[in-house]
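This document starts with one chain, in the form predicted alone, laid out as structure tokens.
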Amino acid sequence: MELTQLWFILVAFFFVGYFVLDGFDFGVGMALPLLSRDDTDRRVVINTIGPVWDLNETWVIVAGAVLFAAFPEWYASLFSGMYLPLLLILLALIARGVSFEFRHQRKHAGWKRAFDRMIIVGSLAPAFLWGLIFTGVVQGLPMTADHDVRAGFTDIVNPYTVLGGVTLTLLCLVHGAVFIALKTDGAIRTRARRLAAGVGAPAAAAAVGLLVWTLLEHRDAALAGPALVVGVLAALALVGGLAANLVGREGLAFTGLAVTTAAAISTLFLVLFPTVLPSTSGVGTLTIDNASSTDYTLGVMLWVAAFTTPLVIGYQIWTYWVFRRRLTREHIASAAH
């Protein structure tokens, strides 16, 4: 296999790693105002991903590390072309983290309901807006010669790119439901599981129509055979993890809905390679090839990731063992004394 080849795994790889660990945190944040009765149980809710979130949302910063060190052309031309989507993915991020650390600084209801109004916008425009730029990816934007984007507000937001935006958002909230339903007992988790089961149908049609539309705009590509064989996988894994939600088995639950992601954004990669960026306007598409660093940098590179990846995803386990017991209003209300 080829040092390329190997990298573009790679970055697929920590962007599905990305999407899967903080798609749960922007449903949990999505979902705060629709399983909430009192401040207790928005305490509740957002204390699901407390020990958690900061660590899930590393694995974008490493993703976009990776890209840029592995594929500089990619990343130039990706950033410049959906630079406004991507700021606006930053300030919500940025919005979400502060009010995680300011929410409980005081006790006014009114201080509490701005920052739960942060956390909610930060979660759910994230999600809609990297399901805009992945399935815009995946569709091409118009480039020149020099692989210079030249896209408008059509190229970036039209029918298919909204669907997809639509597709994780939903898919999000639904992961983030189960989430919490795992995370948590009582009414809440009762209420989280009824949230699943209801945004279930319309994430499912959503996501089988995004795939449906993606596998036949490129049933010609290079890996369309495997692309149809993990599309498949995500409806099926999605399918299966509604079910494992309707009979209260939460843990198979969370389950299907983490491989239902990962198959999903993996599918996206699949009808992608060898291609990174296509161009609509017949000139400038981007490859692995003339998207990539060097050899020699790819190579450097490859044994400081057999180094640190492991020791990532070590860390992540050892903190989802540490911070493993569910939730309860009881636990917010003795803490609080």
Contents of the next structure:
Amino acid sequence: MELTQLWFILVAFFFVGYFVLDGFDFGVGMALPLLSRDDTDRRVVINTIGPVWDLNETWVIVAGAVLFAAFPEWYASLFSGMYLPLLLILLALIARGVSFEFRHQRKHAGWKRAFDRMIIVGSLAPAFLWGLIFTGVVQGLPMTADHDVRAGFTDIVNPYTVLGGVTLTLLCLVHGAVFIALKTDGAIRTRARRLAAGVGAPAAAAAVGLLVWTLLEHRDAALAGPALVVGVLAALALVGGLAANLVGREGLAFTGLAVTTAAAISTLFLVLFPTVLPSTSGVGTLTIDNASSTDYTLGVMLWVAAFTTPLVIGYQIWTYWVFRRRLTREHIASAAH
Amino acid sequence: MEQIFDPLTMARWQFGLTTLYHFLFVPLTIGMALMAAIMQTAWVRTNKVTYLKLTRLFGKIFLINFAMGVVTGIVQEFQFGMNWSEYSRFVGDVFGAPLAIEGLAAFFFEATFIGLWIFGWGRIPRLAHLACIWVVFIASTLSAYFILAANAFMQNPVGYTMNAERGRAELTSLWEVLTNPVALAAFPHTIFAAIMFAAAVMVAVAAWHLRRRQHVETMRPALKTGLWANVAAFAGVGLSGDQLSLAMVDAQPMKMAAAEGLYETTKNASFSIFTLGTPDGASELFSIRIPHLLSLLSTHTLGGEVEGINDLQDQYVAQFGPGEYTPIIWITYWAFRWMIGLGACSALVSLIALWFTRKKARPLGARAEDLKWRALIWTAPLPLLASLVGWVFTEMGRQPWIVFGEMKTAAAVSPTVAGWQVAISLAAFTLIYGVLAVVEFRLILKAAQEGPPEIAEDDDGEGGSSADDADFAMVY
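May I ask for the structure of the form predicted together with its partner chain now, the form predicted alone having been displayed?
Now the full complex is given, and it begins with the chain already shown.
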């Protein structure tokens, strides 16, 4: 296998990791107002991701840096071409991240409400916008011969990309709800399961719609076959995850939703390959060959990735293991502050 | 309109603003992690509850600060692609590598172990928990190293070759990029400066409480440790700064000339502490000078020759073609002086305070005592300001280049991003950053003034009185 192909897989891997991990904690942020009756409930919900939201978010930094190092042209064209959606994502992530730390610093109700809203919007907006951006890439963008993206409003916002945004948002919400059910007990757990079941149907409809639309549009893609298999896997995992949620198998439901997100994002990468940024204007299309770094860079970076990635995965799994216990309102009551 | 919303100007302002803003949090994150790690180590070794209290207090300040560092850091990475796509294309093959290594080998560690440390009180065995904060410190330090290596490539490009066909720089040796002499000197310079600032903050917190005669038993060791750390770190800043000067003269002689505003190539060059006159150097009204110092800084000899701006300008025109190769002199001149002056002031205040708190010192009068505490509180920001103007000097002194000798800043900006888009983003960042700065500052102040938590003498630090041993610290 060529280095460029390996790095395409690695870039996809880091983005998939990001959407699976930060995806469910976006969902937890969105579910905050839907599952909480009072401040104690809200604190339970927020604390479920307390120790891990930061490491989850780090995946996007690494995915971006890996993209920059391995495919500078892809990174440059994509990030400058999707300027305004990315700007909104940055602002949302800033608002959300600081809210986790700032919210509990004062007891004042108005203070907490303000940061709750920032958590909700800051979780909803990135999920939707990332969906918009990724499906926008799959759809293709008008480009110049120099690979510069010249996207107008409707190139980024149109029925297909909006469906992409809605799908990712709903998947994140279901995943977040399932995670809360897995991590809490009592009334919140029950409500979270009900929420996952309720949002599950529209999420499944949107996801299946998006996958069918995508696979039909890209019947001729180089990897249309594998894309179809992975797309079907995404749909099955979603159905399985939702069924597991209904019968109260929360760990299984969480795994099912994680596989759904991973497979859905992988499908988008698979229909793209070996293109990384398709042009709709006839010129400027970027592929893994004309967007990549040199073989030397890809080679040494592969060693770095080979050594660090297993370690990273190892200690992150350990972190989730350390914080595996369910949280309840009693924990909040006994916490001194 | 076009003039106001010039994309290049907007993008430069945005980079300057967001980078300096990000750097408000970096030194405290690195330095405070070290202070917290030292305090916790002292607690684990001695079992004195004082050290546990200090760990908790400075850990809290560290935490408030950390979130801001993380979220403003994402902006840093994204804006290379968003505002500077031509730059990203040009250097990606080289510059992307240290950034990716930073993420994989440093930032992941930092982000994961900070969560383990914060939420792990009482959940993880004592020594493993102590190890977590050390991992956070080491990882954040490594993080700084890779970022500085990336920056050093812009100051002093090494380990690459130009591919004329692709019009980009291509990596030939990652090792050379990571051992860039500029990076090797800038790294200790930055880390010691970070420690200076964290130490100054620790001193200020201690001074605030000691002035009110509260938490005296806890704050005494914090004061002492902080004062010593500040002075020792200043020595480190000075020594590494000297090395950095040499590397800079080697790679970017123009920057050193601009640091002094030295127009003519000179032997036995003196260093002016203060100059009154026009910034173009045409007329000097008054200056205070230290003989030989500039030669000493640049060449480590008293009589060494220091190249002047005019000669370098001519030399660069011959080498790179017609153009302006001189940075804005009044900025580099004053930034260089303020950097040194502010840092030295901070260390001087600490030294004086150490003199007055030594064991044999005669007790001060009430007013002098009060003055001492106030001085220690109000001089806390000096090392941070010194770091910020230091960055202004480094980055402005590189202009007009974005990668010295290879690419000009004007050619690096995204061609497709309109001025109004950058203007919107600049306005949005200014607004949200401004608001958050106020909130953050107040929260840190509040945490500092509340002081250390009440912890019983026999507390084992394992997370309060809860009977459930599996509880984890409820932070949020």
